[in-house]
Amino acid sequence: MKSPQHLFPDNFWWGSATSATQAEGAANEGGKGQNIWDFWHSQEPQKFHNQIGPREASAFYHNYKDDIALMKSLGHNSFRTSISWSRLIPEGTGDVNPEAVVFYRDMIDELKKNDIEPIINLFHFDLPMALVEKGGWESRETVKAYADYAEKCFELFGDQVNYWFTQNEPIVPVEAGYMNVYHWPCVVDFRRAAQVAYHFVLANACAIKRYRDLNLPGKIGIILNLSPTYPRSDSPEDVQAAHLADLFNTRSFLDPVTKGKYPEELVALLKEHDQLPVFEYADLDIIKANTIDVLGFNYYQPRRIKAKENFHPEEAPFTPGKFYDYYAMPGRKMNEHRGWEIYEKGVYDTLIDLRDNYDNIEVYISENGMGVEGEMTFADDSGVIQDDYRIEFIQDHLEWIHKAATEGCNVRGYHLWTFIDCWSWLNSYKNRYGLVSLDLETQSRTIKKSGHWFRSVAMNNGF
């Protein structure tokens, strides 16, 4: 066998990612409490594609042993999932659900038996409904409840888990729930959005402090979706617009969790427009003292920006869109199923930025993937989906990740979104992302062509 042309560093993580709500199912079983998605689907099922909610998802709760064996067969040496807060602590605070403790300990043990590193995330959009009713992430009570929940996880599972992540893509609930209508509570109010964003950053720091106070030997970080921001042109107006877009959409989270402080320019801008969140000065010391050890970097598409052209009335509610417009680059490569641009070099540019401007922090690609609608149309006579488009997508991104690694970027792994086609918020099962196809009626699993290809890459540590 030929040696891989693109050989990755030793001990590189090869695997995939999912979340509790999107994979576990058993939403009404095992003592689990209701979370925000269970509630919203019960109230407005028509908002979800084909009215499919998270009740069964991919049935990982019941099938985890077989699924983990399947991961192992496809070359996984690591796997990221999340703990469901509402499964572990059904009311968000108070009593721990013993059935959840048994499930998560058994699931993590099964991963370790198969030599798969468990990478555990604590929050992936699934706030317990009992806390939503008390104000959700707008309330400081939720920050305290989250820190207590995180500490309980560390105490219960800290002997099994070496890599923890506090949150996945915290900007998504901010944008989708408080600046758009894609997540509950579906309000458009930047001041409330800023408060939620601030509480996420504070909660991250509080969880890290609890972790370190326990003197556990592992590492802890956060997972951010880092879309590189490109100006339409080199004009000062376009460059400044892109700078502001990056400030709002990337550095508002990346800087406080890595550097321990917010960009001064962002703070001044929010203060000028009377949009600063409510905070306590003691919080800033907590944020400064509790930065991350490792960063998860989710990458799907770039952000392209041009100077403001669309009229924004002075009396209109404040939004970041006051300062820039989005720009569709002519001739761009697209995933038409998802409506997203495919720009593989973006992952490299961000890794270089982390190397040069963020102390070359330890980072791994925690999500990257391609959602495609109607994948069964690509199945062969035996029912195996011939997803060469996914193989091409992964390989093209890996080439740029490899280049970054050879240029000194501290990148230690690649996780595809996702292992088995999973439930995906309002999208439900419209677009499929998995290495393994899921039959919703029978819950049967079939490895796609990309799954076999991924196994070869992982086993050879390159391609």
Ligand code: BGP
Second form
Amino acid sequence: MKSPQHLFPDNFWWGSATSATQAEGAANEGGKGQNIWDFWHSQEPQKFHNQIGPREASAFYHNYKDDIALMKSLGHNSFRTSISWSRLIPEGTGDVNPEAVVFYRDMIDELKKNDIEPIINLFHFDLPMALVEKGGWESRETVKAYADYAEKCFELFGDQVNYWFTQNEPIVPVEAGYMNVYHWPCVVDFRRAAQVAYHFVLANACAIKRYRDLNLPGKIGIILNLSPTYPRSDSPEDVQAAHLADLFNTRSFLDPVTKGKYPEELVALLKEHDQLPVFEYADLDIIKANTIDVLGFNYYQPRRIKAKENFHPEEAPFTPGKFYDYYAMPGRKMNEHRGWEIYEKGVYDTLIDLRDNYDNIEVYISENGMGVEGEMTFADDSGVIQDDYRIEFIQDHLEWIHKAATEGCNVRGYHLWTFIDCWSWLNSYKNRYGLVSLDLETQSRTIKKSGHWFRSVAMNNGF
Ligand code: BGP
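Can I get the form predicted together with the named molecule as well, since the one above is the form predicted on its own?
Entire complex below, previous chain first.
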């Protein structure tokens, strides 16, 4: 057989990612407690596309055996999902739910029986409601509760799992829940947002410390959504605006989790504007001593920035948007269904940045993908979705990832978002991302054209 033109490094991870709340369903079964999504949907279902809530997610809780067999048939050698904190510890702290332990142990075991590396994440936007009532991520009590929960997971499943991730995209609940109204608790207040962001960073370090104290043989990291920041032009004003946008949106998490330290410029800026979160000096030692082994890098879109044009009055509440405006590049390629720019080279630029400025840390692409509305219109007579656009999307990104690997970037895998069409935050089933389509009524699964294509790429370790 001809060897692929784009051959990836040995033992490259091929697979996909999902999260507990988006895939499991069974939100009020098996002793699970309520999380923010269960709660919010029960209060305001009209906020969710077609009023569909997480209870109707793609039923992985019941179907995991068949789904894992399907994964195997699509060439997966690895798969990422999360543990639902509110399933494992329904009140957020205290008693462990034994049914959850059985489910997660069996599910992880099933992956291993199929030679699929289980990659387990601990927090994917789904805070137990009981903790929200005590202040949520604004409270240090949640940091402590999270570290206890993490330790419990390491004790219960540490013999089965070699790759742990503490959190997925922690900046998203910060931006969506404390600077916008897309995640509960729908607060708009930068100082509170900064407190939550800081607590995520501290919680990440505390979980890593607990993990290392147990002397388990695996690796632990965090998953960040990283977007390369491009200035509109090389004018000093645009370049400076992009620099600040990068500081707030990327380096605010990437630096402390990899280098153990916040960028001094960011700290000085927050201090100047009286926006520093409350912290204890001992926290800084914990953050310093407990940096990640491996980074998950979710890539969807670039960040394009121009110097401030829209007026921001001095007396208006503080927001990072005071320093820069977003910029829509003329002629950009868009995924209109999601409103996100498609810029494949962005994945390469960030991998090079990680190589050159972050000690070439071990990294894998933990999410990349394309959500499309109304995909059934692309189905052929047998009901198979002919998603050539998704194949092109993946292949175009893989070409850049391959180039980065050949230039010495320490990139070890590619996971698509997602395996089977899954439920999404507020958008529920509007945009479909899967290699496998889901019929919501019958719960039947059909492999898309991209699924067959992905299998051949994974089996050949390239294309
Ligand atoms: C990432 C999240 C995922 C997933 C994906 C697609 O930010 O980690 O949970 O949802 O984006 O985005 P969306 O579902 O909002 O279209």
